[in-house]
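The chain below stands alone and is given as structure tokens, in the form predicted on its own.
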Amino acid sequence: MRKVITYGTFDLLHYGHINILKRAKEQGDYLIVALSTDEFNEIKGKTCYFSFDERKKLVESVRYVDLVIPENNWEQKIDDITEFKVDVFVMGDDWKGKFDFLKELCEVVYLERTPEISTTKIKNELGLNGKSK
């Protein structure tokens, strides 16, 4: 079985998100997430609409995704790849040349994103930016 695993906040889920969600599992047989945790999003200075739990049984939700788990700090990817026995590490492409010290451990692929959405934009058209529910 080759596993992926892809990070992200996944905050008010849009056909964006499922896009790259799709796109990751078909770059293996099993989908893991790892969603960062509201204390996480706080150190990255990120406001989310919906909690850590709200944000989870949406991605939870998503039929590519084969399990969701915490991100609650950028140095886990090393160790999650390792307990999860990962084979690819899938990105946007936004953050490309980012992880490649990962290549050492498994494939690592950045997806181009959907250009016309983003939570930021939703936020942004809505005028959410920096406020939470």
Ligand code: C2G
Contents of the next structure:
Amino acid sequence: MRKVITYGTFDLLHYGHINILKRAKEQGDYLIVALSTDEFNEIKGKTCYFSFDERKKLVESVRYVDLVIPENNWEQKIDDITEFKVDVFVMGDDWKGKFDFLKELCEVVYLERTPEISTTKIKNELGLNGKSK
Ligand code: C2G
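I would like to compare: after the form predicted on its own, may I see the structure of the form predicted in complex with the ligand?
To see the whole picture, the full complex is given below, headed by that same chain.
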């Protein structure tokens, strides 16, 4: 079984997220999503509208996703890939090159981001910036 992993916050789940989850799944047979915890998002400087539990429920409901695990820090990727015997690491190409060090462990694939849509854009247009639930 060819296992794929990807990482992210996935706040206000939108079609750009679905696109990358679909294409990540196409890289193998089993897709793990490491979902940034609320505490890690603080480190990333992100304020989420939905809590970790709410974001986890949404991402788990996506047909391409087989398992959701917490992403607690920047450093866990090597351990995750080793522990889950991951074959392919996938990220959007806004991260292109940033995770090439993982190439010793697995394939590293950067997929094109979906243009036009982002959580920030949604929050701006809905006047939600700075607010969380
Ligand atoms: N994405 C995309 N197209 C968009 C928006 C997002 O393909 N229009 C992709 C991003 O490239 C990323 C994934 O969706 O691969 C999740 O995006 P975010 O939730 O913004 O994740 P990010 O904050 O980049 O977290 O350790 C890695 C970090 O946790 C990545």
